[in-house]
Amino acid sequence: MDPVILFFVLGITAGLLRSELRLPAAVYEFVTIVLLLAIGLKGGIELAKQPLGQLLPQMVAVVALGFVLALLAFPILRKLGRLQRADAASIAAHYGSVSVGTYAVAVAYLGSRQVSFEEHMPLLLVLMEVPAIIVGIILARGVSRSTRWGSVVHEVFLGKGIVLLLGGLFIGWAAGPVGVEPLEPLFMDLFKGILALFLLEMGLITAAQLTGLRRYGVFLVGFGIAMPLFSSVLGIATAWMLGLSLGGTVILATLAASASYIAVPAAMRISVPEANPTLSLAAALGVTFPFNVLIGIPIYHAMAAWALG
């Protein structure tokens, strides 16, 4: 197993054995910004190297792919689980959108196998983002004038994750490879060492949302595995069409896969007051996380190792 997947159940382990560990909130927080802004980075160097109308295909099918998503899990939520309009919209944004721990474990995942992949993704990342949270706001409360839009589009576009990757991806495109040079120690060199320190926090969060999982258990347990399963499969299909290789075909399988924990609960925050955050959480953190850190990525390679041949 790879060392920084054991960062991660070492927080889990020390988060369910009510540990005194916790990474400081200084640390958590330049930890994060760090890891965000060398995705960013890593995405806007390769889009210095191509145009980008090339990318254009790509980036229209991911966003309907996040609108899909959101829009397939809905009733499920609904009539399966017999959940209230408001979680449900809200569950199914969170399953629509992505998770940048997710994508930064299986970078190097298949970094570790020495997989190859399409070094834009980021930018794909950036875009999913989006679509499932103005789905799962028009689900919860249809299109009116009471809806906080402003609000909306503020939290998404201006929220930390968005700005630093999208930040990222700027430096990366306009410094280009050999201006990024000079950073390379810290953001490319130690990128390994400081998804770790992530995974143990993320672990010990992990351990803390489990207790979310009481009149709903069985069901967020089951729909927090079989739910990126079945967008995976979403996820690999689409890759298909766009002729992306192997590892980018597992990147997209993931991001497919993933539940966001970062920008659809702030935006649910402000546009649906009345769902219930510990359900999302619960499910998206609790279950699909660590599913995916632990068993999932491997899974998804399977598949698309076989889907391609």
The other form holds:
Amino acid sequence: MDPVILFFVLGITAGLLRSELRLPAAVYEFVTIVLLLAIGLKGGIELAKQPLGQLLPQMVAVVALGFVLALLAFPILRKLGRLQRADAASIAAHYGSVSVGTYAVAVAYLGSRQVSFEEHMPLLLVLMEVPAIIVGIILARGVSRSTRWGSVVHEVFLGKGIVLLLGGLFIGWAAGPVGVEPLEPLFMDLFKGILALFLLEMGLITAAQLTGLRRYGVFLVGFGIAMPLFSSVLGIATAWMLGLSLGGTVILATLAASASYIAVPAAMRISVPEANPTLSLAAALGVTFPFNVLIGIPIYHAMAAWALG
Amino acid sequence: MNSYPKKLLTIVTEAALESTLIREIDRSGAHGYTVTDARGKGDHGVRDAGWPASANIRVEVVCDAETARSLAALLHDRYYQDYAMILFIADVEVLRPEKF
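Hand over the structure of the form predicted in complex with the partner chain; the form predicted alone is what we had up.
Zooming out: every chain and molecule, the one shown earlier first.
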């Protein structure tokens, strides 16, 4: 097992044993910022090498995938889970969108196995964050006039995640490989160390969500595991249609399978306040994030290898 | 030194609500506010500020009695149902009444 994953396990264990350990909130913020910028920069460098027009089919496909995943999750949550409309819509938005932390783990996983992937994936990551949020809000309240779309747009596009990813992409694109070189010690060389700290804190946060999970039970656990498996199949199918490499297919499957816990919770809290955040975070963080990190990514790797034969 | 009676309205709520809340305060006619990071426990469980989704803020507003009452009523109507929020009003004395 990759040592960065062991940091996650350490965090969960410490959290479950009620250890005093916690990262200061400012450190968690800093670590998240470095990860987001590093991912953005890497993608930006790659974008500098190829015309954006060539990537258009991929960009359109992942946006469509984001819409479809949220729309598929909603009826399952509503009918099978018998959840309230707002709760089902909010959870659907979480699962249609993506998790940057899970993406980073997949990148580290492929890196340690020397599997290469299309380096412009961060662009697709940014694009996949947004559609599900819009679906979630519309599913929760219809296209009503009372929705303050101005503040929704502000919340979605000016949230920390999107600003830093897009900012990193832009800086990487503008500076190019040579320009970014002086920044590499912080953003590239330290990537794994920063990721380890991030996963340690994620383990602590995950452990805290597990108590919420005990209250809401079996359906959420089942959904939190079945949904990413199902989504990853759609991700692999999309990657196959786009003709991505093995590594790219694993990344897209992981993106499809991951559930957001930064951008979407913040947007839902403001736009769909009646949805209970404990439910969506218990599923996304208590079940799906650890599932993807510990078991999911190797499964998607195996499925992708089988699909690409 | 003369002191003048004012009201101190204290709101403890989710950090996610900060920008929305500050818009409401600006619109209410209050002349200022103070925001501090906070953590604690209430109906919504322990809010330990370990990461953004579990962070709280405490917002303090010193204003006249009428503004405090109308702001409290507005926040109660709009946010009490869906958000983790408490508020309370206390009597305070200030030295420069024109500031508030």
